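As a starting point, one isolated chain is supplied in structure tokens, in the form predicted alone.
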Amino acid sequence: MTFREDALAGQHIVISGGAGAIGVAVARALADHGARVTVNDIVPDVDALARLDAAGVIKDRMQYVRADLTSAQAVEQLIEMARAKFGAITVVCCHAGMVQAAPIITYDDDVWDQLMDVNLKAAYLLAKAGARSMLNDGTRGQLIFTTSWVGAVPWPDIAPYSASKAAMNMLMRSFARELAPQGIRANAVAPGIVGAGMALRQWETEPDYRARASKAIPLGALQTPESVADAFLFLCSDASKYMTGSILLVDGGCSLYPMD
């Protein structure tokens, strides 16, 4: 184990899309670290529970709460319910995402709303409602989100998803340059080809996508949610006190050079 086990004790983690592949990952490393989280997705709470409770996540330094954060309302409710249960927040992860592949000149208008709906307007809304209660009880917290590798490297069929992220980079920058004098910081992790979701389904079932998703991983393998939770129970500790306005590239080397 890298960190201590209450590396995180004291702290009270929202994170939003934690019932997903790296959402659940994420949520267990820091309930494992000594973290009270609140996870929130879309999931239905029966579903929501039982992948938390598959992955080991701690109960009793866990709540789940179903809300769509593309609503301002819905995200007001979340901060309420999370502060009911566990007291004043210390970190707010905006990790919620979708992503949808099709080439850029026929990708679908709607999807691309739905899409930035998702990935950039809730991220803010959460930051935004994060800032104001970590500011209303005086505390010192963080924003951190969760961008890619693509924000700054553009992979085929998934420009509106590079776009988003590119965009979620500079408002997190910018949060961080705004916030900063009241102590509250914001950093970002970028990920690489995780094997999870579409990533991995398209590495398993087309060849083509595997063979290009391959040749831009120069540590050669996808990447694991754990190695993503692990960035975050970096950002989450004390060890990155100093830090804020930061991209944590944890991508295995895919930014380093164009795969073409």
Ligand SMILES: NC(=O)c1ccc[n+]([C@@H]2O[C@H](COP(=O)([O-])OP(=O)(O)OC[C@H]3O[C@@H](n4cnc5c(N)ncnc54)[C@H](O)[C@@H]3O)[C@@H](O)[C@H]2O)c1
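Numbering follows the first chain given and starts at 1. Fair warning: this is a prediction, and the values are worked out from it, not measured in the lab. In this text, rigid core is short for the largest set of C-alphas that superpose within 1.5 Å between two forms. Compared with the form predicted together with the named molecule:
- After superposition on the rigid core, the Cα atom of residue 202 is displaced by 2 Å or more between these two forms.
If the one shown is the form predicted alone, what is the structure of the form predicted together with the named molecule?
Next comes a single chain, given without company.
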């Protein structure tokens, strides 16, 4: 336990992309510390529930809602179902994402559109609907955006992904600025190269990526999903209550690239 067991008691946290490799670790950590968690993803219920169970997410404190958050209507339904089960939402985590690597001069335009829809538009729709729900409930809540160290570093072959994460950082700062008077905060978690999920898939399938990435982590090892979850725990806890508009970089020093 990094934080007190009841550090998040009374909270209801919604997380998109929560059945993914990092998402299940975050959901587990949040529930372990007393939060009720509405997990969203696009994968079928049976798969999502199996992954969440394997990750050890406490069943009584979690519900799964399958929805494609690139649709505004689906986002509204998610927020409704979240409130119906666990009541007023205190934190919304815009965590769903995708990456596809290719040199920028040959990048597929349709993949660009898809990537911007999943990474940026879905985050915008979810943060907006989540904030409106908080305003309706009179909740002084928080929006958390999962961005990346590459939102500020031009890592090769993933220009659209980097651009989407840079845009998410600015979107987060805009939410933070506009909603501060109503007591709603917004922050970002920017992980490094995690040994799970999308980075692991690149690590395992792209030799060039692996060669570059293995030299790019000053702290020397691939990041664990649990270290990302710790950043969420901190932001969801009272310890972050004076933070808004911040990008919490948790990247083992990757952004200090180039190493040699």
